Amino acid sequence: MKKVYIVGEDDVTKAIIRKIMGKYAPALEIQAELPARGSEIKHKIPEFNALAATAPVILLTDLDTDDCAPVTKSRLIEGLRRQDDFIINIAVDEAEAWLMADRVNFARFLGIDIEKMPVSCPQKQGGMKALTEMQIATKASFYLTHSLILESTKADLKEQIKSHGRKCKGKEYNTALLPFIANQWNPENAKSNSDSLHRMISRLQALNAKYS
């Protein structure tokens, strides 16, 4: 087993890394989860890159306000020679969009009709080629906590996830989503609706093959 480090900006992104590794990269084993909130990742990139010279580092962060994933990646590694085993992944537009990309299982989890789930479509993101991603009018986490969860027939789940007052997410947001990621989310289903997810899976498969 090859020891690797993982970096995620929150509990959801780290859970997604673990799930994808478990399904597509069985030769890799997590040595440690490196602490970094979303706002800290940019400043810690040199540290992560240096570490990747000794052991693979797998990072997952959100697209946020950039036009496309390559732009975000370029900004993150600006001025650095990226180590081959520093695996940078960008979720378009947020990791929650990857969860929604498994439309059948996420609809079942929320207790809503599949027709109420957002769909994917080809989108121009600054490059020459249109890429398939989920079509969501707002940031995915905002859409989940302010709109989609309100359609849920599961009262307890609704209280866990929905926005309360000034808080953008429910107090038990992670408590609700983490078991879904571990037990119900199927990235094989989701990758057909998200090219950015598909690319992460391919990168981890290649890293797994390298160390198998």
Contents of the next structure:
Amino acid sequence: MKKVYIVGEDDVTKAIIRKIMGKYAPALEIQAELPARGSEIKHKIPEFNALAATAPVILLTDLDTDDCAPVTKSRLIEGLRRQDDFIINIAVDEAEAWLMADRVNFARFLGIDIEKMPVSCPQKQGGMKALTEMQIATKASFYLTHSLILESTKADLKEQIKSHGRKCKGKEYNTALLPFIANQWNPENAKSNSDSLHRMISRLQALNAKYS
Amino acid sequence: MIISKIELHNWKNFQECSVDIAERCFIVGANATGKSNFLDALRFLKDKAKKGGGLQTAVDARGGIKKIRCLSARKRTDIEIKVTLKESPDGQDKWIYSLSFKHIGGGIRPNEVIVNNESVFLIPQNEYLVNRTERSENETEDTLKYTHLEQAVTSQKFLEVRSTFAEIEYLNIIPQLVRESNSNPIVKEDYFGRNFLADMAKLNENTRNKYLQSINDVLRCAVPQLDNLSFTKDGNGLYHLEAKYIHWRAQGSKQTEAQFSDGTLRLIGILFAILAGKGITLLEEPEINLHQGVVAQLPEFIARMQRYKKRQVFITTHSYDILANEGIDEKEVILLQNNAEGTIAQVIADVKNAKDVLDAGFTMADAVLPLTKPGNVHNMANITIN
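What does the same protein look like in the form predicted together with the partner chain, given that the last one was the form predicted on its own?
Full assembly next; the chain just shown is listed first.
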């Protein structure tokens, strides 16, 4: 088993990395989750890159506002020679959009009609080819906590996820989403609605093959 | 004197443990890996060496040998503590004190312990000043109930070892106990604050005022609404800490320890232990009750104190803010991790994956805290609450 470091900004992104690793990269094992305190990952890119010289580092972060994924990625590693095993993944536009990309299971999880789920469509990302991503009017987590969850027929779940303030998430947001990610979310369904997820899966499959 | 190495065998969580110790030593690990039990090995030596102490007293205070022996103990059933000492951080090792003890009694005989082996080795002279076992001449079951370390006559030649252990300072203030201290009878020895005010009263007034001045200087920074910390005696002869609480009235109001916040009392207790202790100081999770901004100052404050007082400090901690201090060296941190054979203790300088993270430019917090986080802690989200 190859030991790897995983890097996520919050519990949801780390749970997504764990899930994708478990499903597509069985030869990899988590050495540690970094950083010790979240939301500091964009300031520590040179350190993650240096660490990747000793063991693979799998990073998952959200898309910066107004940027496309390649621009966000190139900004992150600006001025650095990226180590081969520093695997940078950008969720478009947020990790929560990847969860919604498994429309069938997410609708079932929320207890809503699938017709109410957002859909994916090809989007311009600055390159030659249009990329398929979920089309959500606001940031995915904001849409989930302020709009989509209100449609839910599950009272408990609604109470856990819906925002109780202007900007915050639900009081038991992670408690609700983490079991979904571990048990119900199917990245195989989701990747057809999100090229950014598809690419992360391909990168981890390649890393897995390298160390198998 | 400072401790340069600790070796434990069958001591509580530690079936086998051997670690080099720095002048400032941070002990990190998940809950229940044995951080406090590691410190307790040193407190045990204190309990043995202090006035009125001794081997039987130290074992009884811990509930008997069954409560001390490692649950992972295998064929070898004795308990051993071995400590190497040196004069200064840069000096050469001077003494090795080793004690192994085991159970006797049971049934109609009282449960006691006897020395299995006690030795005191003077390294520069390459000489054992003490080396006793059951088979040694003139030793009987009765003589072996006492260590040479705890007896004034038999420890004459290695008095500095005895003093080093006896002067180990451990103060883990529980604020509620300080507030209630005047309603509790004085207990013989207390590490949790019940005797805190009485101990302060025993100090020479000038010395006490000097310490209070230093504590007050820190409080002015950490708790700016408090000033003029002083030690007073009320009409009933009871001692109090008193400070001025600054508010909109020009003179402010006086408050005593009964009104101080938990954090204020904890901070006063930590500072008092650091300032007033004579020897090796053990600090148990100093971050408790304190704001992270204050906690972040502690590593450098302790280092500054050490520069003046030349005193070794052990600190158990879970704190990101303490460990994020960039002055913490890989030789200063001991990582405790559980496995099937008990707890493994390693200096971070010997932990490859933590060193890789440090070498990549991360702080000690990023290098060690992910290793102390329980692997399945995220599964708390799956727990059903009925």
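Residue numbers count along the first chain shown, from 1. Take the two forms, superpose them, and find the largest set of C-alpha atoms that agree within 1.5 Å; that set is the rigid core. Predicted, not measured: the structure shown is a model, and the values here were computed from it.
Taking the rigid core as fixed, one finds a CA shift for H164 smaller than 2 Å between the two forms.
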